[in-house]
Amino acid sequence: MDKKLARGDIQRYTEIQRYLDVARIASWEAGRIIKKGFSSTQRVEWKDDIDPVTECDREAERVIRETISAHFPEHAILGEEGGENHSNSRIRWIVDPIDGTANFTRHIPLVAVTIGVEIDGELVVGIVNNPIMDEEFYAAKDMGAYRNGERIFVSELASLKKAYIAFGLRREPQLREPMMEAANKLYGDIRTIRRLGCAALSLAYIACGRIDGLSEIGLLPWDMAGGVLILKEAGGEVTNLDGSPFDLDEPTILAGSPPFLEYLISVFKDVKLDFTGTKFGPQ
């Protein structure tokens, strides 16, 4: 840490730091599944129209969740295939084994294992890792952020003209076009725009300053739980797409250093989303 320990920080630190080493095993031993998933055919069903799902999804969740269980029994787990264990504890672990499912069936390696640990709905232990890649991304509160061993910070980079922003898109058309709309802002100022089809990693290449800024909307918790947490540990900030307060359970992200998400505010604040009918909205 760079700060010095107060006497009663002592147990606390110690507490998030199990959780951490612990999410570091269930994302390797998850890693192990999906990379040698990667390199063989895998049948595809779908959730809905645009939605896939593998059995590698579904294995590596199962790991994950064996993994928590046997080091801390009692605590709460919401994973994107497995639903959630409805435990009553302070403490919750949000799983997505694969977070861009729709890259790793066409072998398109942008793909990562996220989990975020909340304490009393604080974010304290923030992994991706993207095994076929042999990237790992990781950070607890207080602790910074890393990659591979490495402490990382978001971009410095001071122009508008020279930025790179992932951006992300929704098929339905109330959700498209009003992203659309934004884009064409967006082009008018800065270098360019990257898709990525992986919002976690998205939020980690910001934090490590391969990127500048973050759009992205139509998330669930577990698409963002494990990155936001490295992004602000290293030195970035998120908020809703409107700029308020960041909400984990709202399905709109903006994230970036300091500058560039001021200026993403300026660019989305107004844009108008409906997600009325969607598995976003209300149910």
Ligand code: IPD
Contents of the next structure:
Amino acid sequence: MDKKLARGDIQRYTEIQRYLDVARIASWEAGRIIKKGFSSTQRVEWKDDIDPVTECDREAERVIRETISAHFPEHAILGEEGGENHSNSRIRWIVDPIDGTANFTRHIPLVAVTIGVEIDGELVVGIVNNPIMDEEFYAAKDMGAYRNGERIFVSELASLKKAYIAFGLRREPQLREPMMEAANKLYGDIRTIRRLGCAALSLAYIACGRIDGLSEIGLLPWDMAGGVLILKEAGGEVTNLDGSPFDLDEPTILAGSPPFLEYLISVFKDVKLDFTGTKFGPQ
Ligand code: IPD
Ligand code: CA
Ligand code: CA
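I've shown you the form predicted alone. Could you give me the structure of the form predicted together with this ligand?
First the chain shown before, then all remaining chains and molecules of the complex.
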């Protein structure tokens, strides 16, 4: 930032910084619950045929909500396990207490607490905290993205042939089959595909250059909010699967450094997905 700051800018930075501080504290509180739960066997309940949930998911979201409300009682909170409250507030916290619950129940350490904060619909804070691996990613609008306190940036990929991309699938045949076709095309061009089982970490890993891109479908706002801001502050970009401007309420995402994202858009532009009858589409 080399331009002179106006008083209004300083107020905005201060406001965002307060949200960042509280979001980090909330994610540490939740992280303690997750770390403790990770080493024991969890009783798994099922939201539907394939979607697991545990007491740790609920308990972690409860402490996050408590922490946010203690500082900002009038703000809206949208959380995977607890729904939305105060929905007319200009400030909205978007919370996934455990992204990667399936990994969590199987003792695979790719899990994260993820929180995004919006002012008037614009993301200004992002957190992706993996308490098992002691890795905290965070970002604030126009203030950069960090991993354990160090600035991070997306990869400068020299050749497509060396690219690693995280890939998300759904089981429904009308979604799975077109994505498998796209995977086939990708595999012809790039080094390899990774399926991390945690969308938030996939975005954070692109932000710090470990992987180069992500294509995923069947996501909800809390899977993406925190990671999207971290990625953007690290120099990355996101769109929906068809290349249209990114919308948290759309269930698809493409992400990467700007040149890599352009390549991904060219692969996915003709992929047609029908979300009818799924929880992401018209009911
Ligand atoms: C899931 C993870 C996973 C993605 C699923 C999400 P959850 O979130 O982000 O990577 O493929 O679509 O539902 O259920 O573990 O919070
Ligand atoms: Ca999730
Ligand atoms: Ca979750």
